[in-house]
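The chain below stands alone and is given in structure tokens; this is the form predicted alone.
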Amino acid sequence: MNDVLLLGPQRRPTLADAVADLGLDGPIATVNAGWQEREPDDRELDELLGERSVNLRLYARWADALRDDDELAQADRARRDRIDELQALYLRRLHHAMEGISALRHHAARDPGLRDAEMADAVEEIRRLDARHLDRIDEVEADFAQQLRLSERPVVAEHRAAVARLVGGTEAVAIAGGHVAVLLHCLRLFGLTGVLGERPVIAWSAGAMAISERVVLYHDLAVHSPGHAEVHARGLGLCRGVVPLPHARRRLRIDDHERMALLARRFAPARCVVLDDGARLSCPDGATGATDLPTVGLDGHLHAEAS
């Protein structure tokens, strides 16, 4: 397993200090595929890493593979269409399930114990819905990989070999944020986990979400959707037992304790950890230990454990 360090959003950069504290003084592979077309604009990232970054250019490799291999491109579009459709169907069910939770919450029960039992059942139904959705996304991804025989396709094999060579000359891997679905797909397509070895991994924002066990999207304040937290995909699982919440104070109704309690209960026993600007969460061998970072408790309040 790899030592993993999750950082808060880099609006106030802490990456350079984190790298120094880890004693990393060699080249560092970088992944900023989530920036998509802005992937080459990595000068600031390179400067934070002491001009020692080695950009793996996974987004450019993905674009190159799609240009070079028509069958791959068609299958990739079909994969994305199926996932979009699954996500839309899941969100419809999730919306009604969350409306049920809301109705129970506001029901003036003569026996609160009976209402609490119904609430517990309703939360379990949402947990099962989340789990089944992840399974269906897994099935789509597995079908894509098996039917396309990805490892045998020349353009994919060529890029995977190049990525392996580049990573082989580095001391650690740093993964930035951006579009999490694009980032996660590029990480998988070019087999990053298979070439990491024992290198430490540093990730932030969507990068932190992509390397956790499952990607959870949230935006309570969004104007274009009901804003329910939704599972999006299974992550790489490089850090376990945590649901990273970057930008949480900008995107979640932190003061709505009932809503936050539901978030914690849906994903327990994994801990929902708020990654504020400047935050660091160390995961030795990928396991998340005690942390003094704010964690969403089952009561919906933010708590900090003893470090």
Second form
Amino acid sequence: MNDVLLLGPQRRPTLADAVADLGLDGPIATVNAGWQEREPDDRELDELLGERSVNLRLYARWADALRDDDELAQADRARRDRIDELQALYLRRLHHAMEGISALRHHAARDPGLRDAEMADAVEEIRRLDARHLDRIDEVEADFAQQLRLSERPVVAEHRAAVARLVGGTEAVAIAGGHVAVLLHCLRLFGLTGVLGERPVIAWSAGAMAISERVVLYHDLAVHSPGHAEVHARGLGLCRGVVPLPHARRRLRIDDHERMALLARRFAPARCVVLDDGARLSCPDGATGATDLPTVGLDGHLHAEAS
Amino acid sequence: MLHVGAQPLAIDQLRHGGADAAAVDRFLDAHDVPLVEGATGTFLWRGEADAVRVQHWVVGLPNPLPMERLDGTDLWFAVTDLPEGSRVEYRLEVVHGDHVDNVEDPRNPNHAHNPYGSNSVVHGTGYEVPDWIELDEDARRGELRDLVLHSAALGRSVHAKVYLPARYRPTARYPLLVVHDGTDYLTFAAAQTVLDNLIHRLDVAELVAVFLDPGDRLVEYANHEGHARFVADELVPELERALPLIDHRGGRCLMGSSFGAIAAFSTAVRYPDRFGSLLLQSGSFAFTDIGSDHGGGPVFDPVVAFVNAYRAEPTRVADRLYVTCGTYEPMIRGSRAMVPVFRGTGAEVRYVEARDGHNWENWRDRLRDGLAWVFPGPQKFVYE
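Can I have the other form now, the form predicted together with its partner chain, not the form predicted alone?
Starting with the chain above, the whole complex follows.
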């Protein structure tokens, strides 16, 4: 497994310090695919990495593959349609399951113990719903890969080989934020995990989410808020036991303890860790150890463990 | 007289202080016009006249609202309820003998424009002009392209504008928003700027919009078979041939306000499998429960016949409906009555009321909520 370092958002950059602390002084492969068309705009990232960055241009490779391989483009379109449909269906079920939780919470129980037992069952049902949804998404992705024989397609194989060569000349990999679904797809399509070797991985924002075990989307302050946190896909699993919550204080109703408690209970035993500005979470061999970063407790409050 | 708690209104303080010309000068210098104090608005006009009235379009208030002359001065005033969050358009009628000047409020800098001219606007406590209607330097601009299409269904050429979002890519796929009264939405509801901003902010998905204008609006938008056929069988297929659009109902939305909402709704009724969403603003949902006196005049006859028929046998016309109406406009009764009918068909309905009237800025102000609901942006996917 790889050593992984999760960072808070880089509006106030901490990347350069992190790289220095890790003793990295060689080239560093960068993944900026989450920013899609803006993938090449990586001057600031390059500066933070001492002008040693090697942009893997995974988004551009994806676009190139779609242009070059019409069958792949059509299958990719169908894949996205199926995922969108699955997500919509899952969200409908999730919405009603959440309504059930809310109804139980407001039920004037004569015996609170009975209500708590029902509540525990209701949370368990949501956990099962989340898990089943991830399985279904996996099936779509597996079908896509198998039916298309992805690894045998010339344009994909060519780009994978190029990515492997580029990564091979670097000392570490840095994965930036952006659109987490796009980022995750590019990481998978071009087989990044297969060429990492033992290189350390540094990731932040959407990058941190994409390399965790499952991608959990959330935005309590969006136009139609509060929405429900939703699982979107299984991540690369390079760091385990953690649900990274970048921008948590800007996106979550941190002070709504019941809401936050439900979030923690849905994903336990994985810990929901707040990755705000300046945060740094070290995961040696991909395992998340003790941290003094704020973690959402089962009581819905933020707790900092002793490191 | 109305008061804000124990605090007397400013106009009462002026009156009880023995107002003269100099006091009126000081008063007007010290206050924005109209005066908004809590949930009360005070309209003001200064000058010689036989009478002054406030013309407005708020159902429930006397219209016109007579102004009273402050004793010993040439200051006219009228005090009215102005609930929190209200936005009211008005004009002043200044009467000299048999002559009436209908003018905007010369002391109020806030104006709203519409196809017939402009009105003064008073903002109640708590109302804020949305920041997403203003040009945002950071937001890349989409492109408006002219489209000319000969319609066999309408028997005329249709001139429309097609909005392509910034960073438009032929390899992507976009949902389609069909906008009735398109030029008015662009002109009076800042639709292009709104789309640019909401897409830039990730509130709304990157989309293609087509802005349509009617021929004879009161005919084509009043449950017109030719209009529906044009939209469903001519316009949408043509756009789908020319542009990378999502080719199923989930990616298509019809939008309109007033009669335009009826055009959108009646098109969906005629083609129930084509459109996944409707965005209906202040729809002219006129109907009768008994008899035939709907009070809307002959132009509403086909609308009433259509809405009555639909209410008698409601059918599911879309998966999701965003319905909005101003509480100060006559259409509110129809909108409130239609919501449970729509819901009864199994459609998902979001219904929003605003303390506003039947006007373009009301419709503008609801666009973020409506569009973000119909075609939500990727905000939840993007983590900087």
